[in-house]
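First comes one chain, alone, set out as structure tokens in the form predicted on its own.
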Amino acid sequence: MYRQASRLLIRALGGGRPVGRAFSTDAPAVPVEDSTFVEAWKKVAPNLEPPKTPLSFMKPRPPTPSSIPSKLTVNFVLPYQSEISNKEVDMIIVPATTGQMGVLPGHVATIAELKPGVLSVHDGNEVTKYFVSSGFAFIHANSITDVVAVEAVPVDHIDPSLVQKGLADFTQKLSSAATDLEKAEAQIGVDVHSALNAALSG
């Protein structure tokens, strides 16, 4: 009987025709039950409780303000600590893989992958800069941005002499690498130290 469950579910959902589904950005503000799925499940297995669907695990979507707020709320976290928590700022600039990306209040919802570079937080005349190794920036439609980085350090804590030494060491390793793995590891080292050097000079 259960071997035919998928076919029966498709038939119950509309005979194999495409079923319109909402985009993730259209997720409801409050959790709802997928009634169509539940009804179809009960027809196939009336004695079993229907399994949880993704909608059951989604948190309510934060309300999108009717007008653009004057400040951007930022959370910046690392695996071992929280650098910034619910801080209202004017703007942040993140080192996305597609280039430097400025985020202001009211920015369109976006997920950006981060590359080694400088994350700058602008609050009035104060600018705080962090060097991040990699990560993601989650920009929400309600003017909240969550930045998750693997490693980060304030730019003013970086030792320029160690950066130059590391860059020279990895450049040497890259030129003498014999295997693809050694070349890849050395290239990552060169890229990161080059980004560190650019962060210090910029």
The other form holds:
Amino acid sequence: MYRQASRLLIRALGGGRPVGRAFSTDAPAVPVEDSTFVEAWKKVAPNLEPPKTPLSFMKPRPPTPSSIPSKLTVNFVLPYQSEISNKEVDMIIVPATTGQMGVLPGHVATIAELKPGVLSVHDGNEVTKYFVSSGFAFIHANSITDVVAVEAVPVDHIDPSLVQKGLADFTQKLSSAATDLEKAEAQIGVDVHSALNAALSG
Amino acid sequence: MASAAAGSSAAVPFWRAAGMTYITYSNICASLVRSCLKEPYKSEAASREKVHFAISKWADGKPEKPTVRSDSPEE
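Starting from the form predicted on its own above, please write out the structure of the form predicted together with its partner chain.
Below is the entire complex, every chain and molecule, led by the chain shown above.
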């Protein structure tokens, strides 16, 4: 009975795993079984099947296509929900710290830190805009882009009067700030509110 | 990592120069954005700001009584 236990357990775990997300992983191109582990296991427990290691569960990294794909696959996730999952679009513009960065299919692999700003997703004629508080954008060589942010809202969820008030508050705090930390916090407030302002008017 | 900023050659962002970590910066940005939302969205977002955790200080190799903290955005 115990001989089958590990196999049954693994089947239970493996069956519940969600399949089909094209999150491009950093797994090697070929699924690898850790051979030293398997051998060591066989020496200790020759009658039990070795359990699978996380490495063998990970999907192999999708190969970089030789020709540039026609569409960009976007995954946009927040800690509490997945905004866009595996959507094929023409282009996205991310608010990187180095400026608004347009990502087209075939973009070079990049990791970009985001500043508070507008993320726009362009698909044909439709454009969807989100205001992103901060985060990162990972562009992989196979034209899959993962954007992660802590908070992202559609631009029409923003209240202009609160933004103006916040901007005035923080500008005032910035001029009266004493310690480095207070100055930094006030500066962050000014940056975020200015970006919100620009998002509303732009 | 956050050593004397003047000595390092990398251009550090102002918040790191002030001693703040990226996570703190990111969380502050997120809570500022949440505070600028229109009404129904703002109250939904308020639930995301809540944190609930227990801290135990250790003394003489033994944990003392844990304090449970439940912070809501008003702090």
